[in-house]
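One chain comes next, on its own, written as structure tokens: the form predicted alone.
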Amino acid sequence: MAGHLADSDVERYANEGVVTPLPALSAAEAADLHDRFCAFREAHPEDASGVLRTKPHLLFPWLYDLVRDPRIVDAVESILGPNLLVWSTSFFAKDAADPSFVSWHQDSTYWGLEPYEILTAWVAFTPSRPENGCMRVVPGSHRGGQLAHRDTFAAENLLSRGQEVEVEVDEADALDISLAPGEMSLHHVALVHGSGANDSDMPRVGFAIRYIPTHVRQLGARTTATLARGTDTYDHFEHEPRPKSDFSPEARAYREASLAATKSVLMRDAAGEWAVS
């Protein structure tokens, strides 16, 4: 199938922990999704920040369908295999001239998943470039294993705990993940990555989808996940239903219960507000 990765891309992912850029959607599809994102933010300004940061695919059918889109899942299957779950989703958005940033960190630090066969597909809804705060990664850093982190809870840090690695990152080693609307990158859960502020006059909106093979399990709790492809013979997670309509009361109630089941895992030994990062 056309969406599956070439062997060279699979090898690059193994060696560098990232493969980019990859086609996912057309520019027109990305623009439509961005319009939907903006429309919800404008209609629900009091809810948007929290809703769009954590598992929004449980609230919007168009996002639930996106995480199961063959053009994305084919590429993920090339790395993780045919039986796949979506553990979480998040928007990472920076408005024009937005000082928000993401500190250097590894996703694996607080997620409580085992083993570390976890991949993030980062789908660009808008251009993502150095000037508007694109993601930056340190290729190969995933091969160094889990690094120590400290929590900062910095106000402008987009991560839930403001977590950052307790090692010095040489900026010269970093790779900018520049993406056009509709393109995506794939990165390993232990890859050191971050992003700077948006110093431009254009927004940067990306949708992060966290995929796991069905044999991966959540430590400390039974939580929920969306079956993206294949079959699940392990039953480590409760399967999440597709929402019937945008932001419906039923979908909101289900999402709240899902987040409650996960909160104790992600925020153990920490104080502060919780969100998947």
Ligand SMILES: O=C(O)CCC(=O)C(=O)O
The other form holds:
Amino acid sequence: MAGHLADSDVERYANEGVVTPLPALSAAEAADLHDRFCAFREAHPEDASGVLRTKPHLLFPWLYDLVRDPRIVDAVESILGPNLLVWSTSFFAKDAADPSFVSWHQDSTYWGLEPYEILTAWVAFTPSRPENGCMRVVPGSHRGGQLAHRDTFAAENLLSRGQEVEVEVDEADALDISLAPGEMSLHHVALVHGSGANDSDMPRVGFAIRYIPTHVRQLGARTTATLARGTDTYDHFEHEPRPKSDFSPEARAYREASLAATKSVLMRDAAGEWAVS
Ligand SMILES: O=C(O)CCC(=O)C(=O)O
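Alternative state: the form predicted in complex with the named molecule, after the form predicted alone:
Time for the whole complex; same chain goes first.
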């Protein structure tokens, strides 16, 4: 399983802004997590899209435990160091024959975090391949700095503002992040990435975990984060509690309050509505 990265992977991350594929969980664990995800969606169809898109680890103990799983956090520590917070989590789910897509973008654009020592561990709960709309990245693009973006609020776009880079991305430069269930990729916050529709008969579900070292700051608001490892001497974020049971009223109330602050940062200056919660 992944664990600490080899020096060659750390170097690859520095040069390309991505390391993939890394083994994180067994296929059986990924299948069990996918079953839980599907069971919640079936039981709560009216809540599911919002709840699962933003900080679901505050609602489900099994997701809270996943973001602190040493098989994932060891790999993250190799890049970001020993004191780590989870700033956010999101499911990126596409059903079979689903037109949903993710436009080319950099995560750094609206997150209001500084410095850009931020990475995403994208954990595959199902196979994620070109035919079902796997994530695609432009290796090395994180070294080009922050690019201008425009908001589209396109209906099928899974991003909160439908944001996309204003420069043309040459598809020939893109790398498909093909993952088997239980594998993960790590990508830098300024890496240009996106994904296409799912034209297959197989769902595609990934769980994105956003890690930061404790010295990273949130500009514009005091928000909350989960301590994944080590100690936090900076106190830039209120630490989030582990939910006691699935989707409990206490956990839902805590998450709502947490999102209110985050929303004020993510949607500042936006022309449209908050789309993911
Ligand atoms: O899952 C996808 O297709 C895109 C994921 C993404 O944009 C992200 O993790 O930042």
